[in-house]
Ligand code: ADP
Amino acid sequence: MLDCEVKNGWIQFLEFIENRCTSAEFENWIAPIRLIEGNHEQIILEVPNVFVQEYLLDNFKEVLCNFLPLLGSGEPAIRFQIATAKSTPVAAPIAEEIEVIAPTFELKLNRQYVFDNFIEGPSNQFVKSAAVGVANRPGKSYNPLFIHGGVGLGKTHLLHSIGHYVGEHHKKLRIQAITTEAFINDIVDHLRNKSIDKMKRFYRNLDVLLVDDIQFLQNRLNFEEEFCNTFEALLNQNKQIVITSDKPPAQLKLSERMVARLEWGLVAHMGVPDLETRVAIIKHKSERRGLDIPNQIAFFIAEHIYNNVRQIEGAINRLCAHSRLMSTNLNEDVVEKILSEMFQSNAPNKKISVEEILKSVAAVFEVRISEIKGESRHKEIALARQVAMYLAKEMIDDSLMKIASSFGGKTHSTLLHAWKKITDQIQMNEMLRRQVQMVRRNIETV
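Quick one: this chain alone, in the form predicted alone?
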């Protein structure tokens, strides 16, 4: 029996949600849900599968509480039932069956995202080399290749570059590039159309699978399980998988099984580009748009925008538009006026702490914070401790005695010794210089 008031509440909920999400999202996730029964104590919703149920509760639980009956705990009083599959007529035409299983997947790659357009620097040199290696020998070098780094640093660019290169040089290989969100939507769509087996066959018969933004798989256990099964099926056949994320596998809220699989191959970090690389990016992108930016202006922009390559591209777009519309030459005053908002958003506005430095050093050098603060003379730990002290002196405007005391009661002379030693070593040791630079960038971009 369906109470009129409950029915009206459900209709109001649907209207409220439809105005606050995309049409595709509403059609995939909300429209398939049916209100079966309901009264002032409980309602029964029919959903096509458990994924839709989880999506509804994960994203709209608080909204549901405003329109539907509640339990004593304050949770929405909903009982879900999974829709039963309708039997298919025995005498279904053969032509119709063929149409249902026909492939509808399409490879979509950004034409601009190729290796030739990727500007290489110390922060991304290793990652690009790994990507080129994978593109040259899919499934035979680093598998899976897991690329992680902040927003707008070029992870998607490299992902699509691999797709373009494999498509051109290994024409017989089947490739698919997809975002994690699109993968989830694929699952829901095929579950709703009773064609999930078709989707499984497609993904598990690929030669190269490129997945962007795996962090969106967090806290979605059922989707994660399907992805993990596909992942393992491909790896067992030596098929290439490349994944991008904003965090390394260990920091993602995924199951231990999934994290272990992601760490099987090569985990590569893409850092913030250094000043010279940012200048090269500015020069390259501006030349492609027909705008000649003098070196002095390029350095001026690069010194003010450093966290995000996409911001650099946005800055160049603004300058191109202004130059064409106003027919004026660019100088520092003009650039500062045009890009003042972007410069302000990139201005450092926080005080760096010793704890932040310790956390970043521990992550890069793969040691514990307690070990850095301790007395261990082990080579790796001692080096990490000296790097942390070096950065603390460089980045924190406090007395040496106060900074040193944060390292387990060390003296200021120990701090100065560490600072001098690392200062000398980074002049000769390229690997250490890059590690120190990576730590510094991680701290500045948190």
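Positions refer to the first chain, counted from 1. We call the rigid core whatever largest set of C-alpha positions still superposes within 1.5 Å between the two forms. Note that the structure is a prediction, hence the values are computed from the model and not measured. Compared with the form predicted together with this ligand:
- Superposition of the core reveals a Cα shift of less than 2 Å for residue 275 between the two forms.
- After superposition on the rigid core, the Cα of residue 71 moves by 2 Å or more between the two forms.
- When two forms of a protein are overlaid on their rigid core, residues whose CA moves 2 Å or more are considered shifted, and residue 177 is not one of them between the two forms.
For comparison with the form predicted alone, produce the structure of the form predicted together with this ligand.
Just the single chain follows, nothing else.
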């Protein structure tokens, strides 16, 4: 069934986009998408192939959020289906006849991921300036540049920014940006079509190769060699390589030869943005969406979502959707209500592990996981340990004995003692209560 409001939302989205991209882009990528079904909970879009789906989400996810229903996480609630030869469109507002031609080697970069949209702070300044250095002088500064850090912290954003910058400022250079998965798929396809030499020639003739998420190469022994050979061929010709990963090279389960190549140039860490940087990101993103978020509210959001910028964007999407539908101003109560719905809707059915709790407590209390699990009676460490035990008892549905043993073999009476102590303390100590709430929300929203 196609709800009228959803249909109008979709048409408005198309009109909005049409004015913001070239007609070729619109005809190739957007026009072939068909709205099949939709209500206030979810819409179904039919796309000719997965490239179109990726293009839509990579480039227009934020815009989609303004026109279509959202999931609890703040992401647009879209189910995609790939068109089959037989499928007939229920609603095809425009350009029904246009066929999509997905260019194989078109440089697919997210147009929002440019240096100007990247907010700097102490946690990412170093890696950003390394990226700018590489973009200015490809192959002549750090090579390879290896960027590693947690999920949603802007690694892909910086990688694509390099691609955009090189594309604009060094027009003659041949660039390719690719995810590790796509590279592997490319190898598989070319092996199947017996055209692997052609592929090798293509990659080895590049001037700049941007590879996202190299961690997906782990346990793919057959492909590692091809990666390694390509990297070596490019590096030997001083061609620029930039790689992102969720871990530093030495922690990746890859061959010594590969790790050595990855460590050859500059290894730069992308950290979690501090409070002020998160506030700046919230202000920047919301202004771009035409939403005025007062400082106090920006701080409120930044205090509650702190280790993943993508989640911050999800929160802003929800606030935008809310302010579009309701005429009420955003105050702390409204925001808390909207965000707590977001946290809750992420929570059901999620099985939480002691490791997740330890990780989050360690980050908030600034101690190491090994210290929490250890025996130290140092005040800060002991407090962090008790908070972790308190949360484990609160959040994990398992026997106390089993939970306690995950804390470096503590007994269940130690766990109960810690739980009781923290239960009492958070009644009296506002700061501790906030910290515990922060850890809990963080675990629930990961």
